[in-house]
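A lone chain, given as structure tokens: the form predicted on its own.
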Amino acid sequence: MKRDKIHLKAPGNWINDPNGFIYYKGRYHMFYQRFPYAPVWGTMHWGHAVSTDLIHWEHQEIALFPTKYEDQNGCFSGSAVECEGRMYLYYTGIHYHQADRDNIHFCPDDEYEASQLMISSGDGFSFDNFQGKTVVIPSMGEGAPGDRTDTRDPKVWRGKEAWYMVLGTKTGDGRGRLLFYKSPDLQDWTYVNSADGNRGLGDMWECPDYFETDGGGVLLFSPMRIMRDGKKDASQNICMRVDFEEETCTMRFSDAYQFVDYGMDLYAAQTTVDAEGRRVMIGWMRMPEAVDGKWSGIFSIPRVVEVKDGHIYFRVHPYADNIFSRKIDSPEEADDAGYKISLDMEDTESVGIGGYWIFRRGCHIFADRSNVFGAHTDYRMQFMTPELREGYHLDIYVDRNLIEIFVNQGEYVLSNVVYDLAGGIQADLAGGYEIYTMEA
């Protein structure tokens, strides 16, 4: 079995979203969208990996794969839970009503149908895909909640008296929604009430994820065409604050919302609690092209959610962040899981890696990838966190294809897909840096 070390990437082809992340029986378990045969998106699959640390993964078979007339075009994204030593699957099943001649992994005009269904397993590792899927929520017909196509992407949790489930879609008149459903048993399902978004905040709503912190309830979610300005990806991970009431499944939004990362690449971000009781967070970071033509998708280092003073923080998380324990002097010394830098930044000053620049220009930390990023000027090359009110700490991931900047100890992070970065470190910094990787 292929094993990755921090950031887990596809084993080949083609990866995105996470889905069904949690720990069970003493592992982490991490389940993503999978198109195994092209570096490519195409029909959806599961794949799998589990970790004991978070920190190595090992992928294992492919978990599930379309079986059934509700999900003869795809697996889309879902959630994980456990319920009496059972790990229980909740995932969109996609219906195409005509797939494209030419490439059967394509919907002519978005003709399809989404449903929800479940599949569960004694062990986390074996599924009965052709046997054990159950339809938990069908395809949505005239004058139901939510949009026939647009229906998705189930996150299930347990609250104080019920199982819940969360799933996006649209309204009519082109907003986001959330669909809210209660249920006593994992099995029979009953919609309970909608909350929908404004006007500009998406018209789609992806990818949703609520849960409780210490500092309350947070929503995760992914709008789509949420941004506005030309470039690629205009579907963005954001959050926000929230309070939802279960036994009305009343959520009420806050004003103002934040990036889940002001990289811009992040994307479809699910959470999990790890076996210490920390809301831990994982994304997608999209890729424009494959590496080396032969795989596309990377997952984000591990995050500790948190929120303090009503602001949502992204921290590395701790089993990441104390394994990079090496001092070493330069990045050739790295292991070839990468390695952090970790400095402060006066205004003006600046750092290089291999062709990709941080600087800081008053309250603001800037970051500009045009070197190494090939010809896709289709996309966004600069970058730029909010204001800061914490300081100008850095600790700073490079891996060869993705670069994690958490400022503040993740007050903001900014985040980005690189290609091709050449050479080491270019430094204009007064107060100099340190570097670590893993240990031997």
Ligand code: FRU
Second form
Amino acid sequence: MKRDKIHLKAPGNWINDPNGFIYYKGRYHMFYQRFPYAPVWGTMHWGHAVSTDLIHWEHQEIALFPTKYEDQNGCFSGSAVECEGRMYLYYTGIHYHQADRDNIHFCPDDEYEASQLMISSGDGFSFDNFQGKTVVIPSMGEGAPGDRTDTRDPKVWRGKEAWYMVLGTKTGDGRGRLLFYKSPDLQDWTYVNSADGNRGLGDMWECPDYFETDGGGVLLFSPMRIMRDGKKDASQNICMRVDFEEETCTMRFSDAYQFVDYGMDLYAAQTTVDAEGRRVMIGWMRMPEAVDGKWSGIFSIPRVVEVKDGHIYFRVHPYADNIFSRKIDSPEEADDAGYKISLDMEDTESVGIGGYWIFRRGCHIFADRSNVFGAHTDYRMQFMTPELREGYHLDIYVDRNLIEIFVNQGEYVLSNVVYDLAGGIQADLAGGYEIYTMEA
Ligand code: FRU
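With the form predicted on its own in hand, show me what the form predicted together with this ligand looks like.
Okay, now the whole complex, with that chain kicking things off.
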């Protein structure tokens, strides 16, 4: 079985969203959207990897694959919960009304319908794809609160007195919408309420994830077509403080939102609770091109989500931070899983990492990947954090195809997919820098 360190990557061919992320019976299980046959998106399966420390991942057999009418054309994203020792997975089944005759993995004119399904397992490894699937929410008919085609990505959680599910969908006039369902037993689900977004905040909401923190409720979601600058990708993962009232399933949104990551590559992030009770998040880093033509899709370093004074922080998970503890002099001495550079940046200073540039102008940190992103000029090349309030300390995690910049311990994060890093570190920094890698 293929193994990964730090960043979970496609074990060949294609992966997208993290799915069913859960700490269950002493292991972290990460499922993911998977097309096993080519390094492109296609009929979705759920791939599966496990880890005991969120750092070392071991890929498993495919967990879910199409078997039923409802999921004939794909097992789309969803989530996991545990109840009385069993693992329950919820996901969206896709059924095409017609398929492209030359490529059955595509659906002409989006003529398809979506239903929500459940499957459970007693050990987290074996799933009865033939007998074990139940449709818990059928596809939306006339007058239903959601769209027949675009309703998906069930995220289930335990509330005070019941189980809750949130789904992403859209309104008839092209705004994002959330649907809330409630269940006493994880089997019977009743629709309770919806919450609509404003015009301009995307026209369909993917992958909602709601949770509570000590600093209040948080919603992570991925509105489609929220960016209107003509560059890829127009769909972006955002987050905001929200209030959720369980009895009536009423969600109140804040006016302001943050991007989960200001590198604009991260998408469809999902959270769970780790062994010590932290809220941990992992997101999919989108790639415009398969690496060596062989694999596409890499996941972020696990990040801890915290809220302080209304601001949402994404900190490097301590398991990941602790493991980069071996001080080295140059990147050549690093473990093949990469290295971390720590530094403080004065105004106008900069650092180059194999052709990827990071610099400071006033109260913002900027990044430029134009030398290390091939000919993908239809994508964004320059990035910037919002105005910083807590200083200019950078912890930069460098892997061959991913650079993640944590500013001020997660006040903001800016991460970019890169190709062809070449050359070492070029620093114009009064305070210098330190490099760390993993223990051998
Ligand atoms: C987000 C998404 C989800 C969907 C899945 C299909 O990237 O479009 O909404 O369930 O990917 O692979």
